[in-house]
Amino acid sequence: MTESGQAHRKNEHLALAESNFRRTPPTSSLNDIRIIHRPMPEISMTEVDLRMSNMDFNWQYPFYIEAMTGGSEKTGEINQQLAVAARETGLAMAVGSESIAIKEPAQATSFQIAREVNPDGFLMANIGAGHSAANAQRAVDLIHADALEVHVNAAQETVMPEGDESFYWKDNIKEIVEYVKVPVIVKEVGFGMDAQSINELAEMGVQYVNIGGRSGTNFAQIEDRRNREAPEQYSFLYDWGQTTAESLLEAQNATDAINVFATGGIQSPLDILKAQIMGAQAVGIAGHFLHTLLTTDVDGLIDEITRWQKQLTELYALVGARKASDLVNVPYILSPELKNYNDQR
């Protein structure tokens, strides 16, 4: 079957994300956060419970496979493999943007495969903030999702050759939150969030945000590389936005209470721990897990996730935390650059 231009774009996103990872392996912005070691944690690893204490997201582990792809035959195969890894490790999983399946129903199977492979797992649907509430519910129904990610991606659309030019999203988001029958997470795709926007979302009735910080998959760079007629004409936007570490500080400075998830350049269980110490309830991993899948196959990804689950338990014990709520007591310091950012904000 000949695939549409939008389906081809999904394949390009996948290939360029992996190419960028190989060419310039990401460095986590959470390296700018240093945990203070306490030599007497007074705990046994058997006492550690990683489960999230959230009635909407009652997950066994506080990290998950973040949204990556879907919308073509090739990306459907990736979703199938990711769903196998999620099933075998007990992780939650989000699919990529289902906007293409709303427009081209023939592409629905590339998302539905995740539910077919993992019928009892926790799956998150995904759609852009420019869509109607009815379309958002269609995305949920398509994969019988347990939650919905609504992504905001103004910087990506700005660089994308065929990107949208209108970013009137607030009314849509408010309607989606009111209409959709599952929990809704408003998610940045990799350019971070600020305290004011987080407060605005909370005032609109949003209960969950994913700060989606810069330092992971860079969609400004990916979209710029897709423009073969004039590549790298938007290179000045490659460092646009707030990093994951900066965005977590922004969330701390927000005045309205809201549940925070974090993604963006997560490279290790230590990054997960640091993000949680900084206030994230759950942490999503996309680019790193995609690279592992493409270089070691699904068994290699399962092995890595299993290892991370064990190592995160060990890290909790190392800092004396029996559960996530204990992490608020873990002392840390910021790098001079990150402290300067926080002081100015």
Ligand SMILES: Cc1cc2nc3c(=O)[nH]c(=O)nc-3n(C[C@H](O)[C@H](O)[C@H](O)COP(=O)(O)O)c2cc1C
Contents of the next structure:
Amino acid sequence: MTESGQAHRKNEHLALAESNFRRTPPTSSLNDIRIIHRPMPEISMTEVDLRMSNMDFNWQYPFYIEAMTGGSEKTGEINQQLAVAARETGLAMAVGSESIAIKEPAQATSFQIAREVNPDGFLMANIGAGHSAANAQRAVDLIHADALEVHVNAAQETVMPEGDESFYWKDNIKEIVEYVKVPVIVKEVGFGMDAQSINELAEMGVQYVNIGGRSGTNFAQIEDRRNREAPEQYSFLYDWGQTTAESLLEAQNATDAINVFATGGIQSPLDILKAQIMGAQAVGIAGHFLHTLLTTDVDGLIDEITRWQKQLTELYALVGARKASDLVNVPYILSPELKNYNDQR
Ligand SMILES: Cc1cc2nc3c(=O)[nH]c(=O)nc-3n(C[C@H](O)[C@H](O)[C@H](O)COP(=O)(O)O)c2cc1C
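The structure above corresponds to the form predicted alone; please give the structure of the form predicted together with this ligand next.
The complete assembly is shown below, putting the previous chain first.
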């Protein structure tokens, strides 16, 4: 089967994300947060329970494989491997945008494979905020998803050669939240969020937001490199947006009436812990897990995730936390630059 332009784009996203990762390994913005060490944690590691649970989610672990791919033969293989890793480690997983499967039904299998190999796992569907509520429910039904991610990606569309030019999304998001039968998470793809937008989403009835901050996979760079006629013409947007650390501070200054997830540049279990201490209930990882899979194999990814699960347990013990709700008591300081950001906001 010859693949469409959109399927080709999915392959390019994957290849360029990995190539960028190798060229310039991401530096987590959470390096700007330092946890204060306390020498007597008074806890045993056996008491630690990493479970993440609220009214809609009940996960064994507070981190998950974030939305990446699907929509071509090659990316279907990647979804299959990610789903095996999710199944073997008990992690939740999101598939990439299913918009292509709605336009080109032949590509649906590259997403459905994730459900096929992991029938009992927690799977999240993914669709852009420009889609109708009916399409959003289709994306859910296609993989029998347990939740839906709706991505808001104006900066990415701006740089993308064939990107959308219209960003009227609020009415769609409201309709999707009312219509879709599973929990909805509104997510950025790496440019972060601000307190006001988080408040607006809460007022629109959104209960889950993923601040999707800058400092990891950078779609301004990826889309710019895809444009062969005029590559790198958008270099002025490479630093656009709020980092993951800044976005978590924004979320702290927003309403409590919304649950916060985080993604963007997570490179270690310590980054997960810091994001949780800053208020994230769950933390998504895309680029690092993709890189691990592509430079090793499925077993390599399973080993990495298993190691992170063990190390996160150790870190909880190190900060004296038996469960996620204990993390609010962990003291930390901000780098001068991050404090400056916070002071000015
Ligand atoms: C190859 C690739 C494709 C992606 N495709 C999507 C997508 O279709 N929908 C979406 O919401 N996010 C997508 N993302 C963004 C990730 O879900 C995540 O928000 C972002 O990469 C930041 O996390 P990271 O720094 O751990 O990669 C993609 C990321 C990668 C690496």
